[in-house]
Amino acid sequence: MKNSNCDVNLRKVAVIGCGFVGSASAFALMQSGMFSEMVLIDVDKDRAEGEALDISHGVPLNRPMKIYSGEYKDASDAAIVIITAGAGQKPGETRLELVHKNVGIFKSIIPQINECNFKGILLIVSNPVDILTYTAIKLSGLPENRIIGSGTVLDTARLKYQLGQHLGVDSRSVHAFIIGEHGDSEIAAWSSANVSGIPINSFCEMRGYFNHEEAMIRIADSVKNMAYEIIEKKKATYYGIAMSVKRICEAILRDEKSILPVSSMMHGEYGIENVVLSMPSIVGKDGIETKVPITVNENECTHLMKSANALKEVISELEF
């Protein structure tokens, strides 16, 4: 199905990078039924071809779909290009320590996408995602609304899961966000958290929990450190982020106007400029429509500024 206005095939997706995250995302997208065509691209062409073959063998058990390995030119008409390429995070390594390696990789990838006259949405998943989304904005020349970082969608899912477990309630009824950096300076926005409209502290008391501050610190720290724990135990994280990628693609392809905490450029919100952070945003067919100004208290706002400054410090060392 073509969108004749902009030469975009709304049923086609491309995944650049076929490591654990890329291949898990491709598998999740194959199962989703959203797309009828998927191209996998990797500097290791055999890896891309192997993943395409392996995933395509599930097609007869799911829905018709063409899955193949290809080149950047094959992604030119994709509705969404997902970039997961980059060096993986090693045990004990922070996401920000990955930055110089992966910015270098993006300086190779983005120009090749530019050469294709790409008209779709660019979804950045590689870490550190905020820095690399900023890099993609600076290198691509695409409108900012069409460049989305996966941001804290996964962190927010982890927070909702932990709160659901803590309170003995369906995590889908928990409404709470992790904002700021996808990383060590991320912030749990407790002041806007609720369970089906009931303020989080009131719901906690209803379930017999009264030590709010202790619980908030423990749960937020658990969410922040979850990736390190998983990497320590199994060397990589990929299933959770694959589901996050699928969720963002759903919001775009179905024009859901869903509110998701994705990474985008800040333009004065909360006094923050010229840095990419995760904030709740309305996501639809054109990418990011607008940010949603959730309630944050003074302490959360201070930490958000610190998160922005930490990222700005890294950005200042980069050349574009």
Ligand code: 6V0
Second form
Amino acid sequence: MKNSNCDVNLRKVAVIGCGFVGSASAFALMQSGMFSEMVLIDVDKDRAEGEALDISHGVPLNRPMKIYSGEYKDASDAAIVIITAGAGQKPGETRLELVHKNVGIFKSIIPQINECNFKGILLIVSNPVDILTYTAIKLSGLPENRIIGSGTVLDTARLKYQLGQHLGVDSRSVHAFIIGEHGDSEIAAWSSANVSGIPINSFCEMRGYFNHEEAMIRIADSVKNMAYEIIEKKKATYYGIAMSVKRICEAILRDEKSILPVSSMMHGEYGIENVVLSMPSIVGKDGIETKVPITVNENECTHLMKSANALKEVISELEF
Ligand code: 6V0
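Following the display of the form predicted alone, present the structure of the form predicted together with the named molecule.
Full complex below, order starting with the chain above.
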């Protein structure tokens, strides 16, 4: 099926980088039934081919779908190209420490996407995701709305999950965001957090919890450090991010206009510009439609500035 823009096949997705994150994302996308064609690309061609073979054996158990390893030209008409290529964090390593290695990898990948005259949405997942989304914007020349970083979609899911567990309530009824950097300077936006419209602290009291300050610090720290904890225990994280990738693709493909905390270029919101970070944004068929300026209190705003400054410092060391 083609859309009005006949260069885009809405049933096709491409995944660049087929390690833990790329293969888990491909697996989640295959099971979602959203696409009928998926191309896997990796510098390690055997790896891409092996993953394509393995995942394609689920076709008779799921639904028809063409899954194969390929080249950049195969991704030219994909509706969404997902980049998960790059080194992952080693135990104890921060996301920002990956920057030079992975910016170098993006400098080899993005020009190959440019050569394809790609008209779809580029979804960046590799870390540090905010810096790499900025890199993709600078190197690709694609309109900014079509370049989305997975941002704090996973961190926000972790926050909702922990709050749901803490309060004994369905985590889908928890409305709360992690904003800013996907990393050590991220911020839990408590001042706008609520459970089905009830301010978070009032809901906590309904459930018999009164020690708000202590609980907020404990939960936000646990969310921030979750990747370190998982990497310490199993060397990598991939299922959570794979499901986040699937969720973002769903919002795009179904033109859901869902509000997701993806990362994108800031243009003066909260006084921040020329840096990519996560804010709740409306996501649909054209990528990011607009950011949603949630209310942040003074303390959250100060931390958001600090997060932006930390990312700007890293950007200032890069050459494009
Ligand atoms: P991995 O298992 O080492 O896989 C990386 C893959 O990238 C390998 O198969 C490589 O061959 C491939 N690769 C390297 N260079 C290139 C290139 N130039 N072109 C194509 N393919 C290439 O790492 P893993 O899958 O665990 O992690 C991938 C990235 O995702 C890392 O940067 C992680 O830090 C990041 N994550 C991002 C998350 C998020 O929330 N945004 C969450 C988890 C991991």
